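The data below hold one chain only, encoded as structure tokens and taken in the form predicted on its own.
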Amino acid sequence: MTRPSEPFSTVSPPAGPDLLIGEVRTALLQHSVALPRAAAGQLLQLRHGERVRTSERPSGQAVSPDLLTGVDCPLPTASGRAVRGVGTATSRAVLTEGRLLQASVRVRIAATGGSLRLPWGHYLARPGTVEPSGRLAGADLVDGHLSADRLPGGALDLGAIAERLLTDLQGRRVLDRRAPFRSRRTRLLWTATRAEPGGDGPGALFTIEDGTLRTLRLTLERVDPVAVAAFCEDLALHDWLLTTLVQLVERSGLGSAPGPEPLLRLRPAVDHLLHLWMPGARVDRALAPIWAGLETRPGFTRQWAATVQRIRDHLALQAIGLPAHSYQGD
């Protein structure tokens, strides 16, 4: 069971959590043009009296105030072990360059929990933290959260919180509901745990589960909730960009259909997507090596650069009047 968001005052959670779980949902804003900064602030004003944070460098971004959602439900364990969790989940919305909208939810799992259900004031004093009603193996929860789609219903569902926020924002009156092209929402389920002494050290395992679902396992020396959530939002944004660009190229018929039609179908990508690629630009310095590892494998930027270059090569051939399919070779 989840409780609706309320305008609670935020207090910093206890330092040094060992386990975080979260989800990020990413979508094209349902608006015909990039949303101006003033309108973006209006869209993301989720809590009365709290400002929307904006920045212009290295790209335009607006971040909503945090929302807290009360939760009191079983935790998603891979073993099926019944462990109840009570506390609050932290969610927020992020709008990048007035074009890409994300809903991000995270929860810190307390290292210890009691067997007694305490008054809500206890949990509100620990925002973004869920306390289990007994001992809980971290690996069991990690596997359960990342397998949430394959587990029985009724457990803690961060995706439902994210989806509710995203749907609410996409339906607001400030938007005209006329997106420049068709695209799909993507989901990133993620976990972050502290590296064990003598273990393999920090690292990340990113997996494409299907056309819209991705999972990420982070192992870190220090698990900072705010920095980790921002890292996952940045990763989800660039994964959405790459996924969407590849899909647009496939749908366009580039390289197979004659004439200028494929490039005309790709114009929205040129107008709205190509300038947004800035992986790791807002990632905390401590997490930069993790991004560098993901750039090595699976290699986001290599695939992005190859796809963009393919589009530009066809644009160049079209500009000089040479059909892209006319060259036959020796």
Given for the second form:
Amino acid sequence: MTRPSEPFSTVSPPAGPDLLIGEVRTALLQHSVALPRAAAGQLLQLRHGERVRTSERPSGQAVSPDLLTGVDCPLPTASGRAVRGVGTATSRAVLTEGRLLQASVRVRIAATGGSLRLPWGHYLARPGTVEPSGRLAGADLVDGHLSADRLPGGALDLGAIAERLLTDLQGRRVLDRRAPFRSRRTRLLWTATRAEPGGDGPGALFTIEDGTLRTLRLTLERVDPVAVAAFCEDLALHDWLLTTLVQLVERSGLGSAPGPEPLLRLRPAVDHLLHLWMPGARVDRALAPIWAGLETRPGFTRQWAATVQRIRDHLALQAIGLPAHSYQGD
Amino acid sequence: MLIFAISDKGGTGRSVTSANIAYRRALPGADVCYLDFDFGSPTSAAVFDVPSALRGTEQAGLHSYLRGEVAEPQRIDIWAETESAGLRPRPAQAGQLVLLPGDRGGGEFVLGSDTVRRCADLFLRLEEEFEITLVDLSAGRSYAAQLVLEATALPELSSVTARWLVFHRWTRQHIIAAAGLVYGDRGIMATGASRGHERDRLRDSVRFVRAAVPSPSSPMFAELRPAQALWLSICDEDLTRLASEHKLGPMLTLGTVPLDPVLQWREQLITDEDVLSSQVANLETAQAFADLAAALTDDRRWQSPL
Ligand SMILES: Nc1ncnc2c1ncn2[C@@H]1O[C@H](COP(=O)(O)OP(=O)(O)O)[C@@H](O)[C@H]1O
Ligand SMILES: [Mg+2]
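Now that we've seen the form predicted on its own, could you pull up the form predicted in complex with the partner chain?
Below is the whole assembly, all chains and molecules, this chain first.
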């Protein structure tokens, strides 16, 4: 999945498509225990005869084969310009540590396309690519995709594809539907464009739009669809972990409610989430600097570590029989 | 947990009471969502005071979702979008309070297996996130009631707890009609059994709620002449007997909401501010909603009375 970056990439001309758009939805698997490897393989067997890829290091992960979804609809342009797109979207499901389930959908936007729709064979020969029906400014599509929530419906909606995949998997009979706690699904809408010579260098702009929606604009030297999708999945996973942990702590009453109640309420987080934090561990080397940048701002690991420390401090105080609030002021 | 709110007749107080129950449940910290399945007369936007829902839900409401036109129905965060000043901002400890409105104009359905499938998917999806999913159904033997009875009979939903609240007013006609809706011809029991529900389990998941009940001891009746007070309490006894005869007795009644002057005039949520500061609503009303909210998940109240 994380293909090592090619040794020649610094000297060869920028390769790959100019523009990728995608969405990742992340949820807690609706199952009482971490799904064992064999069952995970079975769950993610979305295409008959195609292998589910699994890896054990640095954490257990299973990745479904790619699915293709036919697309023939208006593209989401911020300007409202009517540009049709025809082709296919690539989607896949990822299960990490048998616990966190993600649906990840992406589309490569071809630079040009004809105004006439071609036979499907043409599009199937270019899996995961959508051809626009006319001229299209990349920035218009980037802005349109990232604000898809506020646009009128009917345009290409990667979220709908992701949502269906998640719902399908969460409803499977192998899952007992007794998740250890309730949680919200999060959404990461992302775009990746190639850095223009003379323009801004490579970088990432991550924005928290609301309680569950995040957007990410990536500008890269080289846009490798597989590596970029894996990067976004990793980011979405850690954003979900942080969002969920912070919310559990907020709602537990830690630091405000007396007695052991808050910590008891945090028990599932301690049992099931804390060990999942491994940011960037699966990310392509070429994209590692982007993760490093996001660690500086907004600083995922800093906030995670502070929250975990807070829980641990309370646990320690509770263990020696000293309620954490008993010495707070008078 | 899924909670279905139903009544035989319209105008019983089902929507207003269930919205208040959802609100009272969310206040101390539960995540609650409220689904407006009253396809005939969706009123939730008015009760929660979210006019934006009325304007914005021409396309992406529950109707469109169930017809397969959108992948997800629109969600409205009540704390953020209500125009009622008394409900904002979100109280510190409160959980999510989310409304899934119906489409304006509603529209027709075909009760096909696709619709049932989508309905079941939605319930499972909401179970992932919300402690309480409260579904306000249409009055009577409706399409909506049939739909949820079919969806909850699917094997995927067998591990999800589903409970029914049957709302009725405290009159002869309403008591008889509510009993008919549950136990009678084409009622919940009969329809449920024909869709594959286990009879005893379904019966034990039904409780009644008496809405807008004039209580002789209420401050509203402090001015009654002795003859009037006597008459009221004789009626009350008659109705109590009638209810027991129709299997709507105290064991199967989850709560009673008194007649409230505010709700008499206006469909709304009763806040603590309404009760304590401005004192326009009665404390007993707010207390009844809070008790019902707690009773939803109080297993002692849902033990088989047999
Ligand atoms: N406890 C109550 N006291 C007085 N009026 C009430 C009470 N509960 C509801 N109402 C009023 O009864 C009317 C019908 O209520 P509504 O919830 O819309 O009924 P339904 O959903 O059953 O059709 C509304 O005007 C409402 O404000
Ligand atoms: Mg109503």
